[in-house]
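Below sits a lone chain in structure tokens, taken as the form predicted alone.
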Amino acid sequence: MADDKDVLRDVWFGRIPTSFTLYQDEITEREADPYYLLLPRVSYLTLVTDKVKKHFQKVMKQEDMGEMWLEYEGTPLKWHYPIGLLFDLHASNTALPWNITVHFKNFPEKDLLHCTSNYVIEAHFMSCIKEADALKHKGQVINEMQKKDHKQLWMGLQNDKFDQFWAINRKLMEYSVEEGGFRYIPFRIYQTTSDRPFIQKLFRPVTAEGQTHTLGDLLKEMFSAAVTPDDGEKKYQVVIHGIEPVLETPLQWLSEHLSYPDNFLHISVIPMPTD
């Protein structure tokens, strides 16, 4: 892959200042102060919020504490989506810190998956990586790796170790010069205005004639309303990792540099703020 290591580092070390407040109807023995954390964009909520749970445990009785879940402005936050994606999708245009509400009862079964341990997160994460590699290399790279390599990917993410993670992940980003890119680009396009969880289809990084596909090409095919016509008004922001990449950016480059650790490009398409 092209060695833009600074980009990889910037993506990895992206943080979101966040304030966690206990839901007003939770039963406490004394008033619960908010808890503040810098959340890593590339991680998962259930992986980095142990401290939040312990903070609120201090003011609650054990019998009043069910499985912790989090919401933002009435929307339960899916722990199996990366944190940066959740923020981009639900809170892009709000002032920081991100104000998340913490719950310990009335778990929203219809909206959220249960997460009983870090093994559940690891299984989800590894299944995404395998799916991404099936798209990129027919699964050959991930299947040729040893179990310890798989573990190193997970431990790198869990312990926030950039070099440990990328020592293995770079192999998942390689391709031969003749191929000109991956077989297909692993991507998901999300909208808050749709009932579909996301759009995911097969899309190649180059055309049959060898022309490079761009982010704009992908959007035109998958969600054309996100591309502003030359004479039209911009209706949507297209956000990856908190930025709006120019639509002329080659998709292959984005896949190599702006994918989350699960190897997917998670693209948020959000309506332009009206105020």
Second form
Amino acid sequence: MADDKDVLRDVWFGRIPTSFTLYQDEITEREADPYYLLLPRVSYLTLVTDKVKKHFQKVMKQEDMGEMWLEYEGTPLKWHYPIGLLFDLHASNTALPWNITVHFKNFPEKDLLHCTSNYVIEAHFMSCIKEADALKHKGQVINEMQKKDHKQLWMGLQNDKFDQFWAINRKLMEYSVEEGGFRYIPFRIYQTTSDRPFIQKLFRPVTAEGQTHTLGDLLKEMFSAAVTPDDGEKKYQVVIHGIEPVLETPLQWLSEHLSYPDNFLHISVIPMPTD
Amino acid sequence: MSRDWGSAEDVCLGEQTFRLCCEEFIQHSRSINDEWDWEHSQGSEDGYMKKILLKAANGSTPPAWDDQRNVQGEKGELELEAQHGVYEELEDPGAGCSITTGPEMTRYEYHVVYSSSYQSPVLYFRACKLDGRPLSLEEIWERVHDNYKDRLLQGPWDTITQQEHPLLGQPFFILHPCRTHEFMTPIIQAAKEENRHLNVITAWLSMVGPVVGLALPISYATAASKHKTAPD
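Same protein, different state: after the form predicted alone, show the form predicted in complex with its partner chain.
So here's everything in the complex, that chain up top.
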């Protein structure tokens, strides 16, 4: 039986084999080969695809290269979502490697946020952490930390340093015994069949009477269609970090162990594969 | 970055209160044709307040609109922007108004959305030229009055950033909401102590709106003070 700390490592070091192919209408001086990369599930596309940009830069003129953006089967990929979430949501049950198409023209202004520097990614990441702590601890833990601690969280993610990251993040995972858990659980539930990007609401890990809420309880409240009725057919898979956790798993435990580095549980609800 | 959030506890804006305040706000908006409306999010009970504005850079206002400006002046509209020479506000040309569509015309869209994480409203906004070209962060920033720029530059949590709209999934700009409690707390406390009805949305929007080109006619405040019962 895996130790809880092992779970943290497994989540951090998850990788997705990906191939990057240049969009056929991009203007090149000679043919561009695809580029292969193992993407960290817990990171962000714009943080880890510099090599992809450099690879295609070799066969393109600078003036033909606007801001790079990525797309999977016609869907622009939101760089501000963690990579693992994007994969679970869009390509879960397809064959590996994940085939992503690379663009340098016609940036889809209505779909994607701009990402002009790593500072934008850092600001977004820290903003998520701050929001998660607002839910868990009314923001007290993150606000009492020094600037250098905030920086360490970011540097840990940027440089793939598990220990450096968790030295600070463990403080964001603490709670008092009397409380029995966080104030509210930071989570977002995503599905591709709705205009609404995600469901996020207030939800406590423990009831006033002291009962522990499970993943199933969360889904029943927020997205009841995702919970299979006893006599019904399973219509959806509920996926976090590429796995389907048992619905009886306590939500507090999930929040402490299966959150992304931004401290949110990003949960994908995807239709059952038809084969 | 050490802030005491303890005091924020008693001035949280619950979602119910948010809706009630918005209802009251929109009621008044309709009475003065200020064009705020409630939009429902597809397939759910959630929603947000929305307003669209057409603006021209100062100096290129067509003469036909001078009368409009005078009427608005009589209503006591906050003319911060006019005074500082940033923008003249024009009404969205509804039915039958002809308006010069010069290159300087910009369409602004404002949404007031509830954040359950911060238990406060958040102002989402975006702008585009009439040909559909969206304004960039730099262009938005240019249009913020210098006085506000100083305040915005004071901290990373006060600035304007691009963010995904939580109900529409599209890129918008926001003023980060985590400091809302700081400037709202004294206002809410004062109203409580004086046993005065306060529409939190009106008070909040009158503070943050002008920073991004959105003015509120004073009649919102006078309308609110006529209410006998305060929503909880």
